[in-house]
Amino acid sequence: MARTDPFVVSNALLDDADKVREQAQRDGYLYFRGLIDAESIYNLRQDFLEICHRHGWAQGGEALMEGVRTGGPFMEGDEGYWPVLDEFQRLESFHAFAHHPAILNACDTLFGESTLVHPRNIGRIMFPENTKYTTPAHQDYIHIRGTEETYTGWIPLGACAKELGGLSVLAGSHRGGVYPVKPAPGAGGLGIDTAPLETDGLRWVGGDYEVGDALFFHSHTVHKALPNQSPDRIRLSVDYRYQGCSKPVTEGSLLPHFNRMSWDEIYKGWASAKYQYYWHAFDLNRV
């Protein structure tokens, strides 16, 4: 297994923009301790849990919270996964969460100007057991396109040892353009090679994470999961996507994840219309 470094550790530049890019540019990451509250984690993650008791994913009652696994595993593509899926898709909370406050200032830093949040919104279930579909080395870029200043935040929904299975990333990576890729399992279908980056001197970086701790990571850096090795614990995460309003976005970028479902649908019963359809606020460079 290769070795994996410590993630270097951002708070401390958030309010100097020019040194938080020229980490970003140096190392194709910016990993953050507790940048967001630990009550908005938990209450995202009780939707999430509460969906997956329902559908005998998770225990519920007293252990709901500690994510206990009852069903699976089942992984993205499995017929019985897309009724979870479909449900955190219209789970307001789920949505609303990608717009927190610290993940813009963040991003409106790194950027230099209004971050557009993608709408594409991703929940992820890891079971343990199910290590061959655990997410392989790849690059997002292929997946989103547009801008190749795209960050995906990869945000956690509890604390996630690295038993648990968080993610890591192959820092300074971004820098090598866009990689050959292979047919793999797990999310996304498709690898990368990283050998012969790892032969070049590049390193992995990842590590334990905490409460509110999230990771941002440049369109073009290689990441990975970790296998979720814990013997009965469900590693539940998010993926949102934020980019400079003024930078070029795909109509896909636009849609819900899988688009199974029409905006209209996932919005039904909302409690606010505060982010539906918010980007047509934008001037968008749409290709």
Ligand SMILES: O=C(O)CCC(=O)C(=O)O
Given for the second form:
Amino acid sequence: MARTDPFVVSNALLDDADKVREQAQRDGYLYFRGLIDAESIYNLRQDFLEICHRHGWAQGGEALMEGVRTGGPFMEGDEGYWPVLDEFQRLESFHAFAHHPAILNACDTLFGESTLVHPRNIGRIMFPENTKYTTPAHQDYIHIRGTEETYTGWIPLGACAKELGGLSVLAGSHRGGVYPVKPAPGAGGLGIDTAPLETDGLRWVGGDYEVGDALFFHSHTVHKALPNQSPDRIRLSVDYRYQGCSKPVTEGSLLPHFNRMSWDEIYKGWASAKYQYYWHAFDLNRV
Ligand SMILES: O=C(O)CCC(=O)C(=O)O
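Now that the form predicted alone has been shown, please provide the structure of the form predicted in complex with this ligand.
Now the complete complex, all chains and molecules, led by this one.
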């Protein structure tokens, strides 16, 4: 397998918008160490794991936060996956987390205008012993469309060493436009053959994520997950999408992931209306 280089860490650039954009334009990604406070990460991790435990997927009690797998494996699209995914979708904390001030600060700096957070938020549960369904190399643009200047924020809910299957990106691949795809197992169901890009000198970058680390990448940046090779740990992560508020956005990005429930159903029982239909306050450029 091709060697993976370490992520370039961009924390030191955050006070200089030009440098942030330069790095994003050069490599197609931004990686920040400890961008998000550990408490916010652990709170959402706990919310996710309590749901997993109630459904028999994860050990409870004192071991809850370890994310030890007791059920599955399940994959997006499996009948058995929906009850857990639907509960994730209803979590106020999951949607609120997408608006974490540290994330919005980084994105406002990158976009040079207010950030539109897509409400189509995704929570992932990646099981061990399920490596066939490791997320294949792909670009997000074909799933999102709207502006190509949309960035995905990928954040593991806890430390995520390589063996647990973090995300890697093919640095600089965003400069080649949209690549041909073919059906592939794993999230999204479509994969790109990256061998020619690697032969052309593009390099995979990745590494061990620590608690609070966050990766952002351009919608044309090719990325993939590493296989979860831990003996018994679930990999939990969230991926959110961000763009400048003046840029085009599709209706699909304003719907819930998989669109299995209406927003009204999702919002039932929430303590606050702050993150409900918040995008209505923008004069959106809908396409
Ligand atoms: O977490 C994963 O395995 C897939 C994430 C992904 O492809 C994305 O965030 O676009």
